[in-house]
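Shown next as structure tokens: one chain only, the form predicted alone.
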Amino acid sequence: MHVVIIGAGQVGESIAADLQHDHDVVVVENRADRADELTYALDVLTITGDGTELHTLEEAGVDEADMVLATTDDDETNIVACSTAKALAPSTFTIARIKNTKYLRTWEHDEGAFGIDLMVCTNLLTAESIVRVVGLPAARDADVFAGGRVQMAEFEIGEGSPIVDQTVEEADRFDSLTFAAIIRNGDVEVPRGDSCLLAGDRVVVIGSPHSVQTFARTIAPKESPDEAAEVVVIGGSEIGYHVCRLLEERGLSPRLVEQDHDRARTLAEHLPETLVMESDATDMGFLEREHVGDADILVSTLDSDEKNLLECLLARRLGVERTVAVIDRTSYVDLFETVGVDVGVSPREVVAEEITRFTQSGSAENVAFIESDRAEVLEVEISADSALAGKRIQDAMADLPECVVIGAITRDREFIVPRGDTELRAGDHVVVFVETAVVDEVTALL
């Protein structure tokens, strides 16, 4: 694919990075010098120049792109800039990354408004991210597939765990859940039965979404928050406001910290089930006096990477069991998880990720990303002339790489548990663990 990309922040070149190996890549930046920055780096033509003026878009070949990604900080100049590539090029689809949600709200009233194909929205995905970690204990990551019916999750086994020490087959005692990954030192390993777990690491496990939740209860059972969990969340943002929606959703009602009056009252008229609590957050008298030391989980979404770490920080020290922090640098999360944050959410990791999945999906119906981009987690409909049709999968996995685990199969919307002895239909939905080296391989034979 010939695929262009507008603006060289951190998601643009997130996304370059990934597309360069198998793509003719054009990135399109303003700023002279990060334009130079990214030749460099990575194996991508740029050019310097405004995204959203015609000759520029031109000189980047848009005419005969597949794909325009428009990634920058500002959701009008994406906007602006995808309906300048429409019109230059009807056929080119077009992704614009946008953080305001009344924007998607427009698109998705008549999708293709704007002259775009498909909208990211950051701040939701953010948000997205940030609940479903939220319902699950001790996990670092969380996703679902096949409609909801199969859940993937990392989770890091904690010195206090029940499974430490214990080997894959001793602690696989769940029905419908596999371990599909131990991450050891960075390094991505396929568990064996006698594999051992040791505390630090992190194992990824896919299985229904009971079976999940029970395993992450099972090893981090001081985590385990009682069926009506207590979540604070501080800061009344964008992301904020979008994480107490979607956890009244799911029947909780959160705590919100918002130090601005006007906009405390507006959350307050938009969430009702949420109580929307107006103060400084750094004021640890207001924090005391609240009791935000008795909550199960602090989220902490404001402006400021640093306010966040603070923020959770402080919750850690009146008590709170978990904390999770939005991170805005990316670079920054492993050293906020390494001084204190539990979990550390980028959104501009997580709107790359989303735009990486749709472009990358290929032959799969849904990729979840593990460590960045050391392993991934594919959906993938087994189609009548698949090599592993009608195969029973200890027969399948021969012909596929090591590095492979099958790690649940859906079969008329219902979930099987993956067995040697299970059998390959055509129609089924299998979701798989991948090294990323070998994806490629492994989507042609399924």
Given for the second form:
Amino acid sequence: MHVVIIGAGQVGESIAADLQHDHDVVVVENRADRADELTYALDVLTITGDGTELHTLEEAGVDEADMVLATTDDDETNIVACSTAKALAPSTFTIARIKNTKYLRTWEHDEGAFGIDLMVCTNLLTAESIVRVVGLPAARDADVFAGGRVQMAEFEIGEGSPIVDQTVEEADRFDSLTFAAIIRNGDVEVPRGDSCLLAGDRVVVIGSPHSVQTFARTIAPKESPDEAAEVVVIGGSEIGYHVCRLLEERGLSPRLVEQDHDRARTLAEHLPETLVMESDATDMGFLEREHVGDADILVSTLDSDEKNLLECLLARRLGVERTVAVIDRTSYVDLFETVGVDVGVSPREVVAEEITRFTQSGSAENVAFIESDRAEVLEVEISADSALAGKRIQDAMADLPECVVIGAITRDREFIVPRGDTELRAGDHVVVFVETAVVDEVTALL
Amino acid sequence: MSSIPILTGIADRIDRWRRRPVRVKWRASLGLVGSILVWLAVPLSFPLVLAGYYDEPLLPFLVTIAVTLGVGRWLERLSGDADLGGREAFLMVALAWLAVGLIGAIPFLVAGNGVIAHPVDALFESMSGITTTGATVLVDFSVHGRSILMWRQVIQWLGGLGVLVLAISVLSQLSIGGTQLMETEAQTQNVHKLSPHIEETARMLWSLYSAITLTCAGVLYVLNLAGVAPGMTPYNALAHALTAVATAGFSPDPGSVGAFSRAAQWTVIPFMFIGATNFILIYYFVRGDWLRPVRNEEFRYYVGVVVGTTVLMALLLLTDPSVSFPIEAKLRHATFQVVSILTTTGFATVDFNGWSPAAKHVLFLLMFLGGMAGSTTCSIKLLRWMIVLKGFRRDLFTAVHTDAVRPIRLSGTVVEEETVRDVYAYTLLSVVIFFALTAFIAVDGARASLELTEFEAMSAAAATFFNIGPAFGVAGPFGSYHPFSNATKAAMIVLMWVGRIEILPVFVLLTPAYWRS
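Given the form predicted alone above, produce the structure of the same protein in the form predicted in complex with the partner chain.
The next block holds the full complex; its first chain is the one shown before.
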């Protein structure tokens, strides 16, 4: 596939790195030094120039490109670049990265507006992924598939958890829930019936949202969320705003702290169910006065990674049970999680994931990455000519590599628990856990 | 004198101020007032025809028509082709009510019957009419012709429509404190005016208002034909419909609505209620948007207050052994009186002077509420009270959470902080004026040996300043304001005028900055 990526920022680079081995990737970047940097770092062709200019795009071969991705930091540039690409080659699939939701609203109103086939909104996607984590506070990672009917979540098994030292068979007492993977010391293991669950292990489970919720409540009763969950959001950025809005939609009444007077007023006007407070969130007096320490979850969406780290550490010290930080620099995520942030969410990673799912070969509709990119959870529709159509799962498994787990199936929008004798049919949506090494092999088979 | 430096300084400043040009194009305002006066000849011809029909003197109306046309034309000619801006609109609003109040008194003076042959009483009655107050100085109704009594009704109906057109099409654009609220409410309804053109808006309101009035008159007359409302002749039906929908309260019968059957009394209640409902809501309701009132927070509040106080009043009457009506009558009087006072209509079905102190005090407190903004009602209005209460609740909250940012919302729409401040100021100013008037009435009443109780003085002040009409004591529902001294009546005339045009236009006119920038 010929892919043109406009903008060699972190998002562009991350996507280019994902695609470089299997596709012809051309990166358009207007800063020559940055373009050079990428030429040496990745196996891609870089072109220095303005991605909104016709001749630059022609030079990049947009007219024969299968896909054009506009991933610069500027919304308008991305929109114009996609529009221009569409004008050059109407059959090209265009994807634009957007921060401002107003363009997303326009695009949702008429998909294909601006000549864009897929619009990916950084702030909204990040907020959605934060809210998913907030909904499952014990989870380190969570994702939904099949229109919300299937949920994937990653949990760490604590010392006192009731499933510690049980085998997977013993622990598997939850309806419609599948253990997809055990991550021990950074190694991904496919669980067998006799695999033992140890304290400190992380498990990836796939199942109905309700069963995942029940599982979360069982292994971490203290952290289980309910309607009365107290959520404090620090920073009234676009991400903070969307987090509060989505939480409001779930019936929660979060608290939001914003330092800027006018922004606080605007947020208070737009978020009727949120208590907006105007203060410096690192002011200990304020945090104590407002009993922020009593909150169940604190989400920090300030504009710098360091501030978010500080905020989360402060909150932990005050007694907040869980902290979530937005981390701009993808490379910080692991570091922050090591020093005390419970969950780090990187907007760039979130966007890169979303975009990559469209660049996957085969028929994957949705992708989630586990342990950065050690493994993936894919949602695939079984086509009529698939090797698995008409087979029972236990037979199908024989054709698949070892490190694959079928986590859930939806048929006609109904959730089906995958068991050995469940027959796969054309049209089924299966959610599978796959180690990255064999993704291509699996998607080819499915 | 001029040797004293400080006085020289003041004189200099006054002189400098005098030399600054007047910035108000007052001629434009006068011109518009002139047009209003010319138009006044049209409603004046209705009692004229009536006078002819009943064989009563035509002179009072012929003279008034001549004066209004003459003065109107003269004022119209005064105006150049200056545009009407914000400042001119303030002046126009204030002068219009004053001018119509003055002209409206002429028929009473020319007819020369009863107490309103005296200029102060004639002006009181006329101003009470055009401001839809409904406070009367009449003592003996029988000495007045039917045409004169109908003129009182017509002038009230005009006052009700006038303020409505003003509120929805003119004042909402001037952003003066309270009326700015209309904007806020209008935004929640997604309309600023009903149409982009003021004239079109005025015409829509005119039609709606007329239709509701005619419906009310029709229903009352049909009840008469059906035999359940004796006395509701076409004359009486129309007379009461005119002042019910205008939430004004004059009646050509000394017994007010109490002189008619209970069917007639029950019928008047919903029309008073409609009169005090935001006409934008009614407009959309009539157009088929049934749920619009329900979605409006102020309307829900309005219904809540009406139902709540009616239940309270009914309980007070039912448990009061000194009131000897049957149960249905107690419920009817409770409902009627609550709606009548709350909507600032001021009709009466019964002499509530004899009710228990608790019941009287509830009615007294209702005088401070008023109906919805954008209706014919007067007083402080529920919208302002809602903002005051929400502001108070916010203050309590922020006393605990000092960093909280909490906008005040009406029907989900945020109210600007500036508007909130204006509402506080307006409400406070209303209460201050009310107390000042109370003190004046009490002192002047004592001087004139009226033997007013403090409560009676307070109620008379509230009833006139908030444009309700009947008070307690001598000025009670079947009483008269005639016994008050001319000084008190003069003060009331001014404050009825000030109260009707929502205080601020008058106060704006009194600031030097208004005249010379």
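Numbering follows the first chain given and starts at 1. These figures come from a predicted structure and were not determined experimentally. So that the term is clear: the rigid core is the largest set of C-alpha atoms that superpose within 1.5 Å between two forms.
Gly61: CA moves less than 2 Å between the two forms after rigid-core fitting. Core-aligned CA deviation for Asp428 between the two forms: 2 Å or greater. After superposition on the rigid core, the Cα of Leu197 moves by 2 Å or more between the two forms.
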